[in-house]
Amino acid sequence: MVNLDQSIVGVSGEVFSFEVEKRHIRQFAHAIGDRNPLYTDQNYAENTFYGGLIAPPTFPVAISSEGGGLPLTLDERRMLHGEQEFIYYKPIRPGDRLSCQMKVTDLYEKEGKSGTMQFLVIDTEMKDEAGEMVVISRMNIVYRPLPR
């Protein structure tokens, strides 16, 4: 039985601070194996476009997981991870500090080999000290019917 219903689009969790710091940027670029020098070498990175170093596009994934949760009970066996999307406004620096907070923004409906399956669109936004929309982290999670 599939329960989740349109209520849950809008809810949203705690807003929480993270605070960007230049071995963030590049622990998380070794981890991922991306050896760009943007994301790493101060020097190369002040000659780019960029002036600077910035973080690799799917950093905002390290960020999520920080904190701020949604305030919803879900049954993590019926839980996939659909897809993940990065809507970018200005790139991620060292040095920045982003509030964020984690919004239900969308729930629809498909139906699937086992039956109808929900898809929960849950998005962080990341913004700067100024209020200013840094990053959208949208991830899409498949919620299945559970097994007969």
The other form holds:
Amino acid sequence: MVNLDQSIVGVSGEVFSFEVEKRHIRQFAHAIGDRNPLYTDQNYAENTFYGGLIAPPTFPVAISSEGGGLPLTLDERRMLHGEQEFIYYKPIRPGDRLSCQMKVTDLYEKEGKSGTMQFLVIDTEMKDEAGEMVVISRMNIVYRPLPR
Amino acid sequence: MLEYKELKEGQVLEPLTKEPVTKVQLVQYAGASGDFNPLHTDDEFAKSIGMNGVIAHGMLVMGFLGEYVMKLAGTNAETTRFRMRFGAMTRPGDVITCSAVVKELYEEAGKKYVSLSLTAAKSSEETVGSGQAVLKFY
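Mind giving me the form predicted in complex with its partner chain, seeing as the form predicted on its own was just shown?
Following is the full complex, with the preceding chain placed first.
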């Protein structure tokens, strides 16, 4: 079986732009059943240290899904989303225009029950219009051997 | 809402129990997140690949933990890192409870931080997600 090799580390997708809409934030929070007023109540949010409405902490997943992916041929049947991490620099706010890019940042191996398992780390960096980092969304993908 | 000065390492925090997951919620989450994998919304498709029916998006469960973390942080603290490892599958009807233990209290560059160990589990106590969040206090 062909495994991934280190040459994929550093491969990046095209930069894409994402506009954060108030309505999208509300729908996202509603789907989770999260009634935190920081996402929907302007007056409330303005009177906190945030100074205005923000997006829920897992909202970057809705941003990542807009991206065009990576210029790589990966076997989706072998991919399992094992872990997800977010590293926050600034809150995401309605009206933000984020400039986003997906990158392969690591590839490592571990011995598993069904042979050597590969782990792929894919970051989506999201920056504001000033070019400052807002959030990094880090996916850890298990690249499993297929059952014979 | 957590107060930094009242926290102790090893302290178990008040949990959050969510309403049962519904199929409508999975459709709402698919729309809001842009993850339209039919495994989460189409029972026939799910059965065709050997499942009993649709399962929840792993990221919806992380969304529950995110709700919990932000409730704990309230307007006293900001989340700086948040991660989750996916565990057992969540199905419609499952009731998920989010819980946390204070792992570490520390100061860095004059700011106070707390790291929390997080668990999302079904009523059967099967873990659907485990993770960690770091809060920075103001």
